[in-house]
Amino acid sequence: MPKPDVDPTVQLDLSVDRSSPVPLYFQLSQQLEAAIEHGTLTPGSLLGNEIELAARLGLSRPTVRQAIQSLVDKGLLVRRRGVGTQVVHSQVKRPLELSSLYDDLEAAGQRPATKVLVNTVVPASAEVAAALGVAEGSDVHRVERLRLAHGEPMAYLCNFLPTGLIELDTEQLEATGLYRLMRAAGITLHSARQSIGARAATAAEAERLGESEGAPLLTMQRTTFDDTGRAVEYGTHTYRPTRYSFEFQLLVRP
């Protein structure tokens, strides 16, 4: 007979401070989230029985259930009927610096993959022309890609580039990141102007990203410049917030 799954939380040094003003469920959820982020609780592993975990920590079952539910709501755990509560892939936290999603996923150990949906030349709209500094209606490359990690959709990326900048081969675009291709072509990426927002998913976006229609999505618009100040790329991207977030570092003005 197959051996029963071992509860991975048994190996964790979990504890709660009853004298702390921080709620007990939140203390537990923070420790479990840290274990997921650091890879101690690996994707696919099953959490053990809530009753056993509550007894081990001296907590009530509703407190443990609330801690686990908060991680389910964040997309770090999932309840599967007939299976139990399972760890899923941790959220990718993207620093606000000039890096590509492909590189960020690799750095997070997320095994990135790309599906190219569109790779063509189109007339520049007024918005794209203004971003790239080209004439409205002039030819620009349009590339649409679906970025996946561990087989799950993470983001939809739509990028515009001036023609003649680099060769945009679909096979290469599915094998690596756009910024890597640009650097390999001798383009020095220097800076970018970027804005971040959020909105509800359209029906097409929801189907593409595996979300429900109207679900919140993160959005990003970015214009990237080389070391001569030339605009070399304009992108409009949408991300699943359950799998992705942006990190800011704020400095106090003296």
Contents of the next structure:
Number of protein chains: 2
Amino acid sequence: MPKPDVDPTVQLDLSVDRSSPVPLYFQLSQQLEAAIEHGTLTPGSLLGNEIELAARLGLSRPTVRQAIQSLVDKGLLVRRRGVGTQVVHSQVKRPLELSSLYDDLEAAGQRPATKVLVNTVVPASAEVAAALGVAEGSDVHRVERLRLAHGEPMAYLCNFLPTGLIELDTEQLEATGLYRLMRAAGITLHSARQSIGARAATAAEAERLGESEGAPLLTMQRTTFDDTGRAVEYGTHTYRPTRYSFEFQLLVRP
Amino acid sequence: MPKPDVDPTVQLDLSVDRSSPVPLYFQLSQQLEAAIEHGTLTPGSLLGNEIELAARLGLSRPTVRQAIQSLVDKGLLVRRRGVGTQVVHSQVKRPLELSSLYDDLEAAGQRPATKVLVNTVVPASAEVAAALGVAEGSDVHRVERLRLAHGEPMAYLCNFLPTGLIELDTEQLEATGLYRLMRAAGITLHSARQSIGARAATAAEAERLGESEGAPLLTMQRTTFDDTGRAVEYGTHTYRPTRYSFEFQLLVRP
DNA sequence: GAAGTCCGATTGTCCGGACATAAGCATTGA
DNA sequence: TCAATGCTTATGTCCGGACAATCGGACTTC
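For comparison with the form predicted on its own, provide the form predicted together with the DNA.
Next comes the full complex, this chain leading.
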């Protein structure tokens, strides 16, 4: 009794363009990822061994391995010695990214609106100075924004940035997200330290967000670093929990 | 005028043991990581070029690159073409891991206590069935636990697991965390989908956690998958925000 | 029939080399 | 003075091969 429905080895037509400046391993990994996304490579199916795949594409095994490894790192594939490489069948979409609220909302199809409440330069408090690694009392940008979706307030964002890094234009801040501005200014974001908690709204917070005093709020503090390790942003955000929650995917790295 | 305090190229004594079964690249990456942790490799310092490093250790360049790359993936190093490999100087400690509350607490030096409130098998509700990918009404484990630290309730954990995967012993559940039990049972955790939010405590929740009704609670829902993509656990947790918050590190993967 | 053993398949590790590409610096030129 | 050019240096990409470790199934043996 044949069981052709379990873990078939899929034959898909792959090809690489050697004249392209795009690295070969990247061309391959993109095609494989597309095949997985598209459903051509079904979950649980075997990818066929590396050697043969390399021969078929006219590539070397290290190149093919590099392509496959990048997808393993993304959590899309699982390799098992003596078995082969399998497509993981789960709802894994994207690993957690360092994304901004603005991008999140835009990706969700909502057209986010931003109202800049404050855009000024202030002396750094002890807390801000510690987070940004600058001297207490030195000048830092202070930006307060209200993020709205469907006309309703959704989050109150208060950010601090070192001066001299970026020009903070109020109009641009209302048109796009802070992260996008920073990237456009040539800052390469590298890592962030986040803390998510909850607390009751103060009277002022309730007022700003259209909630009542004592209502539960979701809070997030984040310090973002660029690739030299400098802190480039520190922010304390409060969200209306009925309108927003943090959703993300985690991967185990053994 | 010499400026020896900026980005020196560090000479450290590294060595590999070729008779060890531990992969060479792993030996090297561990030594480098230890040197960074220990402060021998100071933030901002250059690592010296790969070729020379390989020659000094009697390794090939690919092996050295593999070691360095693993640390780049961890966010400890940054490579720049034409410049070299630098130690990132930031407070980056660990990337976000798929960890259990139990492990978190233990790592923080607190001795967590667990009280199992419910450990039974129930028919799956629509919500649980959807999360675990089983038929509605089919049997699933239901475990309710209260996690305490310093004798104070800290979180209320309600988990659902498919039957047949693992034997859930109440005593073991009180002695250690659920993830540790699953790993011990041969389940290799792979990824998880998490959602963190907040809401006001109901009367029952307040009672359990020693809060008052309407107090803000931090909530987390998580579905965990093993490496075949099967959902192996679904849980809804509520935390006392005065006692617990989620802290983690993010890395940008371009 | 059950246990242990062997073997093929497949990934894991490692080598030594080659050329391309980008960044930084010094030199050169207008 | 400042911009363009070229050199040096380092990482980025790629090759083709070799052997080891592990998994799973088939085979053998008791």
